[in-house]
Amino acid sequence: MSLAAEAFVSQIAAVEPWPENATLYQPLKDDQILLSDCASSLAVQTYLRMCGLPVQVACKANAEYMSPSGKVPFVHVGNQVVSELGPIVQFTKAKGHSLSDGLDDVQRAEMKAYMELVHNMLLTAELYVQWCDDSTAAEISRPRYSSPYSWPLNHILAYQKQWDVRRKMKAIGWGGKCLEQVYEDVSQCCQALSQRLGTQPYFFNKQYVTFLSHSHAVRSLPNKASAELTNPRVQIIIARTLSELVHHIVLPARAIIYPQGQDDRLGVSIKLS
């Protein structure tokens, strides 16, 4: 987001308090949503709840086309519609809600670097597996993505999405990668996060970066919901590499968001031995 855009959002957001009927829009949870969108939606929901901001979740088949940026999730807050995690974080910050107020400048810079690592590496890997691996695209991604639509629109939209993602992968240098290289990138990303965490309960404080790592970790761990969204090899790698992060990120984050241990509203069910 440009400085001018941030200033404009800040001015608009600061005018009104956060309403009780704020709504987050995402694709249909049971039949349509894919791993990358599910993780992004979970990250926004987790962030808002950690900020103590109420939000309702609405699942719409055309959520992607309702979004001003063409990406999900997006939130409808008062007269404003804001899409994607970064702009939503800036929007809430302008309203006086932030999770990074207790960090110094060095911690903020480090925090941004790790957030970029988590968001860019894991999200890109999720998109690659979904749309660039032929078997995953044919068996999971295209059928789920196009499930609300009838023939021939379902095939047109699914292949259009696949072509768009593959063009993006080529543009960022991922077009020539194989699955093994992507798995190795994911493994290295998870190892970097694990090393940064060490034996500490949190990265910086009780909230920041935790919510973003939590969203990708939860949606990639082996469980019934995630099994329908992604290649099982991704689950195995993340579960193995994130063994410490699961206990230090997923469980503490759940305790912060849902003190009662009730997180079924996000469709999350985790059993750790």
Second form
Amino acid sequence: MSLAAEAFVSQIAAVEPWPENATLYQPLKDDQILLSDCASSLAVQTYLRMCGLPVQVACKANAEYMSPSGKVPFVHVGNQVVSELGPIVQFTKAKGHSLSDGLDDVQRAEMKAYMELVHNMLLTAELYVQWCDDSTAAEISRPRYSSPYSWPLNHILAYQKQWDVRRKMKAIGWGGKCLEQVYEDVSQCCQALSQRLGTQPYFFNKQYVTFLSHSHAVRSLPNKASAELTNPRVQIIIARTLSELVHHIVLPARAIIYPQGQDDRLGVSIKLS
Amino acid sequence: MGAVHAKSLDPLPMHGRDLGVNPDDMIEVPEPEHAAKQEILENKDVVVQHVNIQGLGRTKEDLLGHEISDVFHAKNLIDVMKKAHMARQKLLRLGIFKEVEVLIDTSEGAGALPNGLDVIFEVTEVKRLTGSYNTMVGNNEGSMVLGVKLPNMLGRAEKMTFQFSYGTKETSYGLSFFKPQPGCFERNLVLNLYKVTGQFPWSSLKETDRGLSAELNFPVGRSSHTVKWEGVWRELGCLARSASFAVREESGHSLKSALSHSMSVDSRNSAIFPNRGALLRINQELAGYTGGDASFLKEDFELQFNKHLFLDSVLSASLWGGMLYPLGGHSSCIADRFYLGGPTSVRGFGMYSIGPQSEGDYLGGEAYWAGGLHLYTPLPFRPGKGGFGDLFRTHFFLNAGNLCNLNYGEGPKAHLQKLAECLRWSYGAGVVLRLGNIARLELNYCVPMGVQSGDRICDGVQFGAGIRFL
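Go ahead and give the structure of the form predicted together with its partner chain, now that the form predicted on its own is out.
Let us now look at the entire complex, which starts with that chain.
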């Protein structure tokens, strides 16, 4: 967002308290949503829950087009619509809720760096695997993405999205990478996170968890949707290098998001060495 | 009337040009006076023996047989001239000839009857390819419009037109193929391929339609019918970040595949300022049974009566109505609903600014009706009579209408009640200008009444331009 828009949003946001009927919109859970969108949505949900802000989740087939920036998830709060994690964090900060208050400047900078790492590495890798790998794209991504639409619109929209993502990958320099290189990069990223975590329960003090990374980890683990990923190597990499991460973050995170144990997505238990 | 040359049947003076004709072969003795000559022309029986068309290049001859066949039935010379003139009009309306000249001559050659006539149409075909290039400047945008037309493409009055508009805000194009049935021009097939973009600030909505359609037009008695199939890929989006959430919820892509039928009976003597006659147009559309996401049944009608009163004034009454019934349990899409209000429908209200709305964005409604009563008179004191002044009229109007969503579970009585309550109406007077035979401009002073909360009004002076007015 531009500086002027940011200032405007913060001013408007600061005035009203968080309403009861705030809603988060994401694509249809069972048939349509893809790995990367699901991870982003989980990240936002966890953040809001950790801040203690109530939010309902609504699934809409056209959530991506409803969003003002074209990316899911987005929240509808009062009469404001804010999309993506970064702007949502700023929006809640303007309302006075924040998780990073206890951090000093150095830690905050470190936190931002790690968030950028997760965002640039894990999210981009997810997009790469989903759309640039031909078999995954043909068997999972395209059919799921276009499932709410009828012929021939489903093919048109799916191919349009694939071209868009591939163009974006080329623009950031990932176009020339092959799948093995991507797995290498993911592995390195996970190792860096694992090292940072060490044996502590959280990345930074008690209140602040890099929910983004754990949400990606949670999503990357075998479940009904991603079990169909043709190459399960991603799960193995993450499960191996993130053993601590899984123990200390994934399981508590599941408890946060699904307090009543409603999570039925994990169909396979993880063996950790 | 165009150029009609007629060589007279009267024999030329003996000492004039030598036609090699024996005076004893003449059918009747010619009268020397001019007045008597005319009388002979009218009473004289003739037989049209040959009708030729000269100047055909790529046009196939079987196309034209029907247009000129009537000339053979003429009984006397004046009749021949009238029928030849009508045939000329028919040939021109095919759109494949630039110029048509009629030549009526006596029959010559073997088998020529003494009272036989030959009618010759000398035609000039239009060029194979015509192009046009325009630049248009509108509201904060400019665009370049390129048009290409291929008339009479395959020789049977087929026409292909292509229009491409490239602008600062949007790009749109349209390709159209028209094929009439040889022998009956009113029965024709039109195929269209198009992409159009529209911006609707009253709903904070922008819509991009990419579609193709096939339509068949045919006359039945005095009515003309159109049966059409249309497949459209619609993309809706918010025009501004401040659009209401109800409009934001409609953003996205949808596919509409619809069959529609439309019937029109028009007995008016003119489309713009009719003095008499009536118009009835009924249109229905069924979407969803030939594929696509949108699923609904839509009906709408238009009725207009005109009556000429004393002193060149005309009383005109019109009624519009429509209903949209979503099928299959889906709710209707904002792009399919009806809109009401503005200088072309219920005057005195903002453009399409009547009915259900959310945060200032008008969402349209599933049922509507609108009625108007107009009195058209010539301008006071009739300035410019016989010329420019005839393009203007003053009019006094009374408009009323309503737009709402019906609860389809209830019976028809409840529907009628809902349509009758919260009636919006307005009255006023103004000046109307006719543009060609298609469009008109209006400048009115309006007083809106029955305004409901949420409607946007335009009381006072309102300007309107368009093709279809209530």
